[in-house]
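Next up: a single chain in structure tokens, the form predicted on its own.
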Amino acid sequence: MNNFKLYSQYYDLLYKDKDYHAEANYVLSLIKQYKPQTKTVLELGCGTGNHAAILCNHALKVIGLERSAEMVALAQQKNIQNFQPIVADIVSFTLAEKVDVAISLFHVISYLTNNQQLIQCFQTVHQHLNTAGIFMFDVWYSPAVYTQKPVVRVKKLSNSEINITRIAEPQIHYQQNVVDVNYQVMIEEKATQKITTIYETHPMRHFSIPEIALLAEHTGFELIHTEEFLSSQTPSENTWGVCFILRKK
């Protein structure tokens, strides 16, 4: 899955608009409600650190994974203190150490599109938390996504070197719970006008609220809690992403 190997060098500038702030904060309210005394974070899809390098600012330590080894390095350039980023697979990572909380945002868990890379992450999560460790992560909710459907979206963004369009045309599979974002993203730099095209598939499942509890029973979690994500208000139909909050048995 190389979906962000050319993506990740305009990665912050198609995420300068996302707000890392509100997030983080959010993330921070909840570790304090479900795990209080956390001092460790492990962070899965860590991207360059954008994240981290807020969760970083309370107090905590963060250890980040990423398969980008491009995305690591960028975050490796930010220099964010009490921030590990490893370039790793979600799936099967080995840790010299264990957590009090990990976490997963930004949609990064609907990547793993099929059944066994999912019970391999939840039981690979499991084996590197602490006691009653907590697990925290964010994706696509079946019943917004059969209900309002994903549509073309285009996005343009520039800095003060290149313009960036990108479009996103989404593609449904209803029998694999899975909806292909096909990305073209076109960088036009303005010095000399010379226009870069990139595409990229990203498959993204969603799940629905009992399918994940069958998911956390079978991986040793059980789900403690689900909300959409940021409002903090009970999932319906119009609700893209929820947080779901497991705790270890």
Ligand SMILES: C[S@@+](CC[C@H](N)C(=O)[O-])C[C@H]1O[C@@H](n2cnc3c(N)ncnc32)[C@H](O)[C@@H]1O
Second form
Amino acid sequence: MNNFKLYSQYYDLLYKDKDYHAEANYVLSLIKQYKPQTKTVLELGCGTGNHAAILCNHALKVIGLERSAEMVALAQQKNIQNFQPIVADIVSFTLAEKVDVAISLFHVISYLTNNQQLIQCFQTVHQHLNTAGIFMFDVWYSPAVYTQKPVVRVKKLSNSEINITRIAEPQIHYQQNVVDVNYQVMIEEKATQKITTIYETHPMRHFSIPEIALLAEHTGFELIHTEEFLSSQTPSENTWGVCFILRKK
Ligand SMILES: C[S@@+](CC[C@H](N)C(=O)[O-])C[C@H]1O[C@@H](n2cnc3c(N)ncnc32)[C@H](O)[C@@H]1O
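Switching forms now, from the form predicted on its own to the form predicted in complex with the named molecule, please provide the structure.
The complete assembly is shown below, putting the previous chain first.
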């Protein structure tokens, strides 16, 4: 799967309005609540290191796993102290050390669309956690996906050099609990008005609470809490992103 290969160079611009500080502070509050003595964190799908940059400022050592070498290169350029981004697939990886907490933020687990990938990822995370370690992640939530239905979205952003227009067109696969998000990204160079167009498809799986509870049970975890990501509200049919907190049994 080639997603994020071309798109990665525009990633930070596309998400420049995303509140990484609020999200990292939210994660820190969950760590404080569920694993207060945490020193080491494994971040699955760390992207360009935007959450890690903040977490590492709070005396945490973060190892980041990221499939896109382009995203890892961008993360490395940020020279974040105590952050080690590694090109790796979260479905199967081997690290020399265990960590206190594993996190996966901004729907990374939704990129694992089949059961085998999910089981393998959860089992591998389990192997890399210390006793009673915590695994927390946010994913798309099936009740909201089927109530609200994904729609076509257009996002426009610019910096001093380029204008970007991104069109996201969803295609629902009811049998798989998967939505293919078909991205068309048009990049216009301001100086020359030359337009380059990139196409990428991101298949996204969505989950229900009993489904994650079953997956957790099957892979040696206990599902201890669910809430709306960031707001901490009880998940409802209006909650697109749900945060799941699992403890290693
Ligand atoms: C929406 S981005 C989120 C990145 C980052 N967590 C953030 O919040 O900015 C999803 C990321 O997950 C990564 N990813 C998806 N599947 C992966 C896999 N199997 N192994 C490693 N990384 C993966 C993608 O390359 C991409 O960087």
